[in-house]
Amino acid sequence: MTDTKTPLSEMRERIDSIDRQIQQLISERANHAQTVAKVKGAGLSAIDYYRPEREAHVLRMVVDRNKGPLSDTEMVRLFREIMSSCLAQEDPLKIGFLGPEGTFSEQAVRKHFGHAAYGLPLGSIEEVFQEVAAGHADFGVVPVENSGQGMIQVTLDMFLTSEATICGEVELRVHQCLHSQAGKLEDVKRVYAHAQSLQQCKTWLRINLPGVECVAVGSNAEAARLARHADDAAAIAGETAGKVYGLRTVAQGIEDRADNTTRFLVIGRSLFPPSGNDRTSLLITVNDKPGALYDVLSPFARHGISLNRIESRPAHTGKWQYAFFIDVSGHVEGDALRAAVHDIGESAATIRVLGSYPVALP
């Protein structure tokens, strides 16, 4: 701990000090990584580098050493950064996202994946599936859940036609702002806003703005766009949305939630192995007769495997037939989860493992 009598340039010239050896270690760990690219040999692209197991056993570790006083979620945003940094030294990752620029699914992409992953902005959730199923992308981040508002229906729809997996999740604490070209809330006569984000700001909607058009559109980002070329609108949207579209912030935290908060999905083309703190996501369709949901829920209890999520949906195979999601603790490579995966596999009409990723850190 520094002393507060030394004179303040001696302490100046310490961090300088530090400041150096920081350098030093991060250009020695991104030779490192240029060696490990060698060892497993030329013509790769960066997904083939990559492991979402690795990073995450290497951030928990982080979280763990941590003593302050620069919190978790700072010091695993330092380290990401640098990890990014060193994995894209020849081919950066490619990642799909719901745009254009300045969405909170940018904000997820760049607390997943870093800065120095290059960002695919996409028109729509379906398209940011077809991307990576296609290749063009090397990963997606979608949408799955809200804290208030719930699931996002046609991120799970997708899941039914798609054979993307899931490699990640990211969740991103959503502060909400009111944006508009004259920063002022009188001159206010229309909110554009994605539906999500109307829904999470009824209520300050209601009470600040009442009467005022709300007209949902594609994304927060578009609707920054469109209030751009309006003197009488406004968008709602993240702070970096208003920067990114030169917009006055009317009004901060508008969010009718506290604790208002969004998860992503991490989509890819592949299963990775065990992190050492997963969770496993099912796509599961049932016979239609008595007692089948008991049947696939009983062998998770069976096995100790503690149940996350469940949610229905329409199967989309006839009328009335349904599809479950389930999110487990685990990892399907483990012994538990595997037994009860095939348990459920004899009564159930058909189990898909969605994917198996490391837990959302901080």
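Beyond the form predicted alone, can we have the form predicted together with a further copy of the same chain?
Below: the lone chain, stripped of partners and molecules.
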């Protein structure tokens, strides 16, 4: 460390000056957040200021403006954290999720709410719904769909019996790879992975490694560790895990569905206004008669609304036979969707707007 001006020390001075400005701006932002809080009234918690549609709008502007060198994901992450800190000046948001800590669900909580929110690890998906309903948690984060294995039924069924609304969605992408010490497929006599990962990759394994022993272990990280100490074993794990454990990648994207994404819903107790790029989830029940589903779906086509997903479930009451979970593009306050919902109401037994919420960010 010398005091003469080297290119490095000049660079550091410039970075110091940037940091000074960033800090001042963050403080100013936090001050504005406090002022907003004062305008709204004293004695309130973060839940009273939290506006998911506003956050989504802010983050979309961040993505639009981003010219690098940081990736959109990293830049969005930093702004999530800044907003999370500003919001947590009041009593921080309490977010229920399927525990324990360190799970995929907690990653989804942190991706969506940042690290200044309180995480509330709970014992089951049911408990997440209960805690939100009882007001012990402000929001809950529950898995709803794995692109490899379809919808998570227990989550859908909870909407049949609870008043929960949907306030957001979070997507986590995982690409599975096969890693080994040697990096050669022909040496692999044994594959370690978490049971779910083995399941997600079973077609690839059957075709490319027929008859090879598959060993289910506690996590993919553990699988990578085991593979590192063996000549004849490989592990299924994400790209990162392979890099982290110093293994060579034998094959990439080996999951049976190429886009292995887990989708989570943010559940709450109220509905929020449009953010500008929204999705709406509807729960529609119909009486079992010919053409019932057609009657339900045709208004969407008529009003030019895209269907994203449809899933039918047996409804748990005698009044009707089927419940449909339908995701469509747009916000229920938009004219087209409002009209479609009205039309469906004419023929369906019941229709409930579970929520209109911002489409997941990167």
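Numbering follows the first chain given and starts at 1. For clarity, a rigid core is taken as the largest C-alpha set superposing within 1.5 Å between two forms. Because the structure is a prediction, the values reported are computed rather than measured.
- Note yes or no: does the Cα of E163 move by 2 Å or more between the two forms after the core is superposed? It does not, since the E163 C-alpha is displaced less than 2 Å between the two forms after the core fit.
- Query: Quick one: core overlaid, is H115 moving 2 Å or more at the Cα between the two forms?
  - Reply: Result for H115: no, shift under 2 Å.
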